[in-house]
Every structure is written in structure tokens, then in C-alpha cells.
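In C-alpha cells, the next block holds one chain alone, the form predicted on its own.
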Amino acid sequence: MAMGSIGDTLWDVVICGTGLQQSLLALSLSRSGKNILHIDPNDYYGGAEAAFSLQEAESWVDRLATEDKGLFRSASITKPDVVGLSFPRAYSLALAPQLIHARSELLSQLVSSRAYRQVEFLAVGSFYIFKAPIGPEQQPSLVRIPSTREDVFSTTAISAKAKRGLMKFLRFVLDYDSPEQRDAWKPFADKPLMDFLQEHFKMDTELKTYIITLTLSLDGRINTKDGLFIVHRHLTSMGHFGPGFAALYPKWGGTSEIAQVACRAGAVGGAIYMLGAGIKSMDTATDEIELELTSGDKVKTKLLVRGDESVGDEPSISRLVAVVDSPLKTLFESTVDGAPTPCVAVVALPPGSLTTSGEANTDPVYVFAHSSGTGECANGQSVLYLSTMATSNSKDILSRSLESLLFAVDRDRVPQCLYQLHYEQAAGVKQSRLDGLILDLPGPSLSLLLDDASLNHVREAWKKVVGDAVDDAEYMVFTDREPVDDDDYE
């Protein structure tokens, strides 16, 4: 369809945004014959699941010191007097990384839709636990979790009691969801998860330590079921795509390159594409919406699906990006034979274990460590994202945690930091929202860890576009395009 035409067609959808679930919308719709015009009001993809090169970061700090762009404020870079950095497309620093299980719903979809063979996932490896100092004479270090039986009996980290009690959860969380299993827990559903490991397996502090860190929950008090499925999630994903790694992430910036890979699916399908050209104006008085857009444009279109990019009610979170001189080598390796080398590594500092202004940090801070594999830093080089509750003072206690763990890791030579981008990110709303022709997809979770939920909204969109005749066992449902070739969604 040639663009000129765009005003001449009634679109039967306007998906307004390249975040992941609109992304993802367009994946699903690729094979529909539908006419879709996709539109962005940025120039980049990905919304706010981006991903920036370090020229890409400065003009967005830039954009939101002078206009409000919803779920995103405070922004700073601070670019220590040292030297190091590489050209500025050498990164692609994601503003929202997240990682993904290998039994999430989003990788069987990617598989059956064959929009995976364009995205090259990558290996999460250990989690680990920062200690701090407890005297004078001790130094920080880094404790790798136990997630596995074989694990739980090599380590040397817990005591022997400790491991009967740990081996005694990971049985139970095996088969949590069983008729046996849901007494033991039910009555603490929506209680800490804390409190049920308390109570229920007698933990001391350090192993409900590593049970909550694989939770990655932002507060530390995630509830019992949802506590639970996560923990069971990353079990029974653990080997399912190789030994020694339970979770993925795409290279190239997390989940922003699923969303490129996505749309140019929806662009092989037909779809038409615009970024830089958002709305303007909309007039939805008769049975079509029609929509001046600000690249001047005026289209129709039968149905407008946009993320909603309101604020919810949850708490915001503070986020520190850093590049730093070092591999940090000993982050990365692999524990299991036979298994691939990780590119991401996960380290936790739980509440108490550092201070600023003469207080404790009170939430856990979690931090990403991506190694020069991710293709989101220069050779020699890493990514650390770091995340926390949005608090007075959190951007000390990130600037804190970041130099707290460059020097459990490396005592002898402390690695240099060589970028910092400092944000909050709001949490959007968590309904879909239907008004007429206008359909809002909720704003993006921050939680850490890539949640299933997030795809029934894409679903119901779908659904919406291509009506009640199509099965829904054909979403997200693709043969192969003939022949099979790389440069399909390219």
C-alpha cells in the first residue's frame, strides 16, 4: 500500500505506540489481511520498554526536562571525568529490562508465531546475594543462590540444617499447586511471603533471603501465591532450554527488540508504519474514528488501540544505568557442564545491607549485570541496572549500591564507571480499558521479571480486531513464510 494512500483507507486498526504489548498486537494481527496503520509518536521503537544508544539517552533526558512524558521523570546523566567510552551506537542501554522465564507463555507465542527465529536469546545465570561487612576486618562479597538440588548439596555457604530446610521447600514448591500442597498455603495466600516461610519451614533470615530474591519482588513483601508461582516458575524453567540457566533475555536490549522484531512482522503482513507521527485530534462522533495526526495526516479507521500511559496507583521505582570498564568475568560463569555461558547475571542487596545519610536502605535493590554479550556495551566492558523503591533518597542508595558491589566483585582493582542514567519510572495502570472505538491497553509492569498477565490484554485486543469468526486457537498461530528465509521480517 503506498503511503500516500493513507488518508484514502479505513483502517480496520490504528495501533498508536511500539511498546511491547502493541508491538505484540501487530504480530498477532501480520497474517489477518486486516489493514493496520501503526503509528508512534516517537522516532524510536519501543516505547517505554526502549532501548538507547548513549546519544538516543541525552536527547530523552533532554525531552523530559522540558515536556511531561507520563510514566518517566527525573532523569540525569552523569559522565564521570574518566575516560573509556566508546562511540555512542556501541550501546543500547535498555530503559526497562526484564527477564524471561523459559516456561513464559510470551516464548511458547514467539515459537508458534516463528517471530523467535529473529531474536537471539541469551542465558541468565546465577543469582546472588551481596553480604555486607559485618566488622572492621571483613570485606563485601557475593553469595551465588542454590536453586537446584545439585546445588543445594555443593554449596558451602549454608549449614547442613540449613540445606534440610531449603531441599524441604523446593520439594514442597515443586508441587505447590497440588490439593495437599494449597492447605498448607492457602491460609497465607495474600499474606508475605515471609511470613509463610517463617511459619511454615521455620527459615532463618538468610534463606528467606534467597527464597524472595528469586521473586524478584521490588518491596520484598510480594504476597504467598503470587511469591510461589514465581519461585515454582523458575524452578521447572530451570534446563528447559538447556542446562544451567532458567530465564532468557533478548540480546540487544531486552524486550525493545522483540517489539522491532514484532513490527516488522506487522510490515511483512502489510501493515504501514509511521514513527514520529502521533495524534493530534480525534473526532469519534460517528462509527469510525477519524484522527488528524501530527505528521499532518487524516485517517479513519474502525478501532484505535493505544498503551494507556497514565499513572496507576502503585509505587514508583528509582533506576540507575551504569557502564563500566570491566567484564566483571566472574559474574559470568557458568556453573553446570555442557551448559552456554551467561550474558546476564542477577545480584540482590537485601534490605540492611548498606547505608546513606545514616539510614539503612529499607527495600531490597536489585541489580542486572549484563556482560558485553547483550550487544548493549563495548567489548570489555559491562551494563549494570540497577533498581529500587522510588524513596527520598533511593537515587543515594543506587549511586551507593552500585559502588558497594564493583568492589565486592573486585577488591583489587575496583572497576571504574564510565556512564550513569538516573530515572523514576511510574507504574502505569493495570486494566485494559474499552470506551467506545477506543480501546487503552494498560501501561507496562515494572516488575523484573517479564509477567504472563501482560499477554491476555494483547489477546483481547486481537479478538476485538478480528471478531468472534476467527477461532481462538489460531492467535498467534503461523506457518512458515515461503521460502523461510532470515530476511522475511526485515
Second form
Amino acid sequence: MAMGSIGDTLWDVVICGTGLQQSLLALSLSRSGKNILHIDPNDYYGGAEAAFSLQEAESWVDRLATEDKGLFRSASITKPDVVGLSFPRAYSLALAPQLIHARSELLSQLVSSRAYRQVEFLAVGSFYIFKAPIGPEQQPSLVRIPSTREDVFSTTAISAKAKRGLMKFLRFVLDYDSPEQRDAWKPFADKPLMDFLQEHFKMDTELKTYIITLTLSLDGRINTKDGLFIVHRHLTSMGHFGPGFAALYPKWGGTSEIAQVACRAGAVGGAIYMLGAGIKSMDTATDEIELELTSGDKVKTKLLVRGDESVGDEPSISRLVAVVDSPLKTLFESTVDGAPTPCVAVVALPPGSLTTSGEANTDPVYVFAHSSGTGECANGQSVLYLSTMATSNSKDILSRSLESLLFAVDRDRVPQCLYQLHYEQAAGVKQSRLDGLILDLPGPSLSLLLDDASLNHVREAWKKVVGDAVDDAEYMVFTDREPVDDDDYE
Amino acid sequence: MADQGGSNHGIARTSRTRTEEQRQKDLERIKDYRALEDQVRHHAAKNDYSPDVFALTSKLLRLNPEYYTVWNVRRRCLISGLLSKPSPGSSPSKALPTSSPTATTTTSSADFSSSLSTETPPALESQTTGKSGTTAEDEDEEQKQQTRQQDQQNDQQILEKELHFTIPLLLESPKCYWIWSYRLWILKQVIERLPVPVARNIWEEELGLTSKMLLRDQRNFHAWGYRRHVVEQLESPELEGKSLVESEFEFTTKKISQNLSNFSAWHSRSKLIPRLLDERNANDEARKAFFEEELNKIGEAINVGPDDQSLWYYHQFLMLNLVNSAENPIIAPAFTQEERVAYLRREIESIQELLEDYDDAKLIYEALFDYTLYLCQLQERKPNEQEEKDLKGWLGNLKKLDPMRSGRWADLERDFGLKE
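Got the form predicted on its own; could you also share the form predicted in complex with the partner chain?
Full complex below, order starting with the chain above.
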């Protein structure tokens, strides 16, 4: 592409926004030879999946205060009067922390497109259930969820009979797609998984909580079809990339890192990148659109791809990001010989488990604990990401959940909170929408697990750009640009 | 939970299809390989085991570690010159110096053929022609010591390099007999040639290696057998060893907690128990406690893995302790008859409980069948009416669940008069 004004080219596609989906689109087109202009009104990559330094978080909160629409709202930062917070760039707080199952489609695509080499993947370790103290003398505790046969064997937290029940379920799920098992769950497909576990397996509350937690369902009412899919993927992901873990998390900010790597690949493939440039106005004709950018440039393109920023129908979530002054070592212990040390741990506070002063939580609260190994905070500290359904008292629920969790982790030297960022995020639109030459990709996901379904929309957008001449089988399948010795990436 | 088809224990075998380009590359590689092979055979045929040939074997073995003849050639290269020579008639660790200064890789084949000759080494000559008296002998003894030390150091380097050489080969072909056997041979040389503390150290590292290999593939039976051999050597007087039975028992516990289906680990465990209890000087009470602990442990395992044959084998091993212990006391010889009966009854009951949730696990029915008969055997009686009913019922389940073995079930029916 010759250097010249961006207004001189008729772009094949202008992509607006560098969220995960738009970035993956750029990656998918990085070898297509198409003329791509990729812009973002923000001055950072990642959009709704960005990772912020403390400085960037502050700017973001300030900006949100002046806007009254959009998906993010009610953002605020609290800095308790405690010493220990490091310099702003020592932190990289993820707006959308998500786990990626080892057997997810995204990983296959990152591998086949060779982009995986730029990402450092960390292991996600144990899943815990928070148990409130039973009596006044009791202490709260964290119980590990067993998800392999050996886990079930070793745990002392469940009875022999319950263990058999759990094993039967695990065996069922591993085979859930076979005709036999389908007959059993099909009648419950759109009903809550909870109900199916109750009816078909006669599972007690404890075991049901284990299973629902593995799905990371924010309202606890995920349906049977989706729930079984996720549990199945969790179980089959276990050990897939190494012993002792079922999910991965990219270092340096999670999904935002993948977005950045994807954009980098796009740039290497010839796409032009412009941060801090949004769309001011547009003029649509039959086979091209003229866009006026906030930078003042006027560009013409055959197709415009954006991320839909309108608010969808589903409920919002409330999130608290907290930096604490402890490495929380007990959460990140590797339980299997030869397994990598995990940098992420999951703790669920089931409904009703929050018994400190105030109302109990009616929805589950999920906590992603990230060690400094994620690169998201300074050494000796950890970042906790708490999520729950947004309600009138969800902010209070999250604060108290944080307190209870820290107390359960180390009651002798309770970790102190150095920084808190709170915000609410509305659900976006779930479907893509094509209106003439404008394709709006769905809004950002609120899911705590990276959802394969979202990848289909990217694929559809790719097809729109490359047209029918290109074989579908080539999607995200590239060869290395230079010969690479795979041993370098052990 | 992973698919465990084939002897590769769930580690996927990749199949490859070739393009024309790849095929040409393969033809080139085959040509180079054959040339290498011809060279080595050519030298070996001439009894040429020089360092050059040694280097050729390195190349060839990297391409094909299964080529056992070439391992032998390599051994000969070591014995013929790379390693120090024992003097005729004296023990290897007290070897006299060779005629060439140091047996390192830079000497040519000419030197080696001369060292194989029967020429008297200069050192011996100086002994007889030097001044008489103690001084010359002392000097000589000192020189002998020095050269012996030098030899040992040299040998240590060579042997450690050999161990190092086999590692990448082992990682790629962890079940290749020839690599294991070569390592063993090297390690044997280690015992013969090196001072005990050094040898011990090397063997302890070897134990660490088997742990690593068993981490990569917990059911690699080569590694288990090899481990037993290494442990045996470490416990032997040659390496001034003491018993490792406690740590080895602990090792099986660890392996089992990582993978319940580890037949080799359970098997190893059963083999270690007699010596373990003896070394603990376990009295009857301790033995009883130990027996119950093992029973609990295997019970928990079967509770989550009722389809697993290795678990049932171990359970049976414990049950046989109750039944056969008159002939072959292993764990707890001092149980009374009442106690034995009580244990058997209890086991039969808890196994029946498993049927509540696992009514299609054939191994459960087999166990119930066998143990009921053990009970009768123990009490020297025939099955009573209820037991006969149960046995027939269980056999019926077995016939349904495992129709391929109908012959076996028919035999059992006949042998115990259980025909309907």
C-alpha cells in the first residue's frame, strides 16, 4: 500500500472499534490483501475488553461521568487510605476478564492463524466454593470443586454416596451428546440445569452448586442445553494442554491482549490503524459509504463493520475490581505434580452464602482472583474481579463479598484493599445486523467464559469481506510468515 | 477420563500424509541414513572402535535409537579406549595407567591399537629399574594414585556424557528397550569405576529421572521396572545403601492420587507392603490398622472407579490376605477366624451398596460372586440358600452385561451347581 492520504483509497472495509470481535476480524483478514482501515475512537486498544493502567481507568471513569448512554455506567474509583499502591503503569486491569477453555474454538483459531505465538497463556487453577461460617464459632472456608475422578477420590468434603452421584453425573456429561443421553436431557433443554440435576440425578444442593459454578452462570439459571455444553467442555478441556488445568488466561490483561495481538497481525498484513479516530458522520450510496472521521479525514469504503453499542434486553451486571496487598498464595497452589502454577483462581459465593451484616445475596457472586503472574498488578499483590447480577444493592453485595473472601483466605493477616474500581455493564445486542453496507457485530459479551458462539459472527463478517470466491476452509488458517522453530515457544 | 485406547495411554499418535516434496525429502534422509549405517558397519567389521566411529554412532543413534547393534558398537568404543583400562589382574578401580597419556577423543586409532598390544607400559619399567628402596616405591604409589584419580575423573566425565546423550532419545522414545539397557550398562560402569559417593549421587539422580519419566507417562511399565532396579541398586551394599521402602511406598501413594487407574503403582504398592511392615517392626495392632487403612483407601477408589480393573485387583489382593494367609501371610497374619469373616462380610455388604448407583458395573458382580465363595471357603461350608440365590442373580447379571464371556459364566454355573 503506497503512502498517501487515506482519503485516496476506496477501502474494502473500514472496521470501527478494536474490541475482541473487530480485532479477530482484522486477524482473519490479515492475509487477504484487502485494503483495510481499522479505527477506534478511543486512544487505546480493546474497546469493551480493554485493560487499563490506573491512569487510563481514571480517565475512563471521568469520561463515563459525562456520557449518559452507552453500555458502561455508574463507574467509580475508591482508594482506601492504605499504603502500598504502586505506580499506575504497574497495573493492567481488565474490563472483561474471561476464562478460555482449553478446547475452545478461539484457541484452535489462534493456533491455526499462528497468532497464538504472540500470546503468553497462563493456567487457570482451582475453582472454589465459599462456605459461610455455620455457627458463631465457625470460620468461613473455601472448598475446592472436584472436577476429575482423582479430585473426587481425594476430597473429604463429600460423602461416599454423594461421590457416586457426582461420578455418575460426570460420566453422563462426558457422553451427553450421544443419542441415549440426549433422550434424558432433551425435555429439559430450555429449562434450568438446576432442575435437570434435581429431577434426573436427585442431586443435593451442594453438588448442584458445584456443577452450576463450573458453568459460571451469572444468574445461576443457565439452561440445561447450554449448561451441559459448558460442563462438558470444562471436563474435556482438563489436561488438554497440560496436567491440572482446564482453562487458560492470556497474560497482560486477558482478552485485551488477544485483541492487541490480532490488531498487530492486521497491521503486519497491511491494514492501517488509527486510534483516537471515530466516525463523525456518514453518507451512504449504492456501493460505497463515505465516512467523515473525527480526525477530519473523509474516507470511502465498500463495507463498514462496527460493534453494536446499543443496550440489549438482558440484565446488566455489577462489577468490582479490587487490588489487594497480598499474593493470596493459598488460592494459587498447584494441586497436580508437573502442572504449571496457576495465575487465576475462581471463587463462587452461592446465593445465600453471604451472611455478614446486611442482606444475603440472591444471585451467585463470582470472583476471579489474579496473581501478579498475570502482569495485571505489582508483585506481592493480587487483583480480584467480582461480578454479580446488577440489582439495587449489588454494589454492597460485592463489597461484602470481597471482605468475606479476604477473611476466608487469611484470617490471621487479612489482606487489605489498595484500590477499588466499580461499574455496571449493560448487556449488548446478541445478534449481528446488516443494513446495506453497514455490518454491526453484536455487543460485548457479559459472559465470564469466552463464548465460542461469538466467533461465528466474526466468521460471517469475514465472509462478507472476502466474498464467495474464497473457500470457508481457509478461515483463520495461515502459514508462518517466516520459518519458526517451535522449540522456541515451549 | 481421557480416552485410553492403545498402548500409548491416551497420548495421540499422529498420522501423516506426505506431499511430493516431503517424499523427496524423505528419500534424501533415507540415503543419508544408509550411508551412515554403512560407515558404522564397515568400521565395526574391521574392529575399528575409534573416537571417529564413536561420533558416527552418535549420529546414527539419534536417527534410530532402536538399532541395538549400533549401541553395542558404541559400548565397544567406550571399552576400547574412551574409558580407562583396568590392568590385568587388578580390580578396575585400581587401574594402572595406560600407555597413552589421557584417553580422550583426540587421539587417533593408531594409539588405540598400540594400547591393545602387550607392550609393557613405561611405568612398570621404571618400577624395576629405578633406585631400590622405599622412596621410589612411594613416588610410584603416589603416581599410581594420581593416575587412578585422573582415570576416575575422566571416566566420570565420559559416563555422565553418555547418560546425557540418551536423555533426548528417551524423551522421544520412552519405551525403547535398548536405550534403557544402555543406560543400565553405563550405570553399571559407574558402580564399577567410580568412588562410592560419586556413584551414589549418579544413581540418586537416576531415581529422579524415573520419577520424571513416570510423570510424563504414569503407566510406562518400562519406567516402573527400571525404577525397581534403580531402587534395588541404591539399597545395595555396593552403593552403601539403606532401605528406601518408605519413600517408595509414598511414591506409589502419590502416583495413585494422580491417576487411580495406575495398575503399576498399585502393583508396586502390593509388592512393597511385606517389607514395609517388617521394617516398621509392625506388631499385630499396627498391622491391623494398616490393613484397615488400605481397605479404606481402595474402597474410596472403587467408589469412584467401579469399572477399573486395577482397583479390583488390589482389593482382591487384600481379600486374599484374609483367606490365604495361613499359607502366605503378607499383612496381618494374626487375625482370628471371626475377624476374617467379619471383614469379608463387611466388604460384601459395602460392595452391594455400590449397586445402588452402579448397577451395570460388571466387575462389581464378579467381586460379589468371588467374595461370597471366599467366605464359604473360609468357613469351610457350602453356600446357604440366600447365598445361592444371590450367586445365581449375580451370574445372571454377568451373563447380560458380558455376553462375550458366556462360556466362563457357564463354567461357573456348572462348577458351583448354580444352574437354574
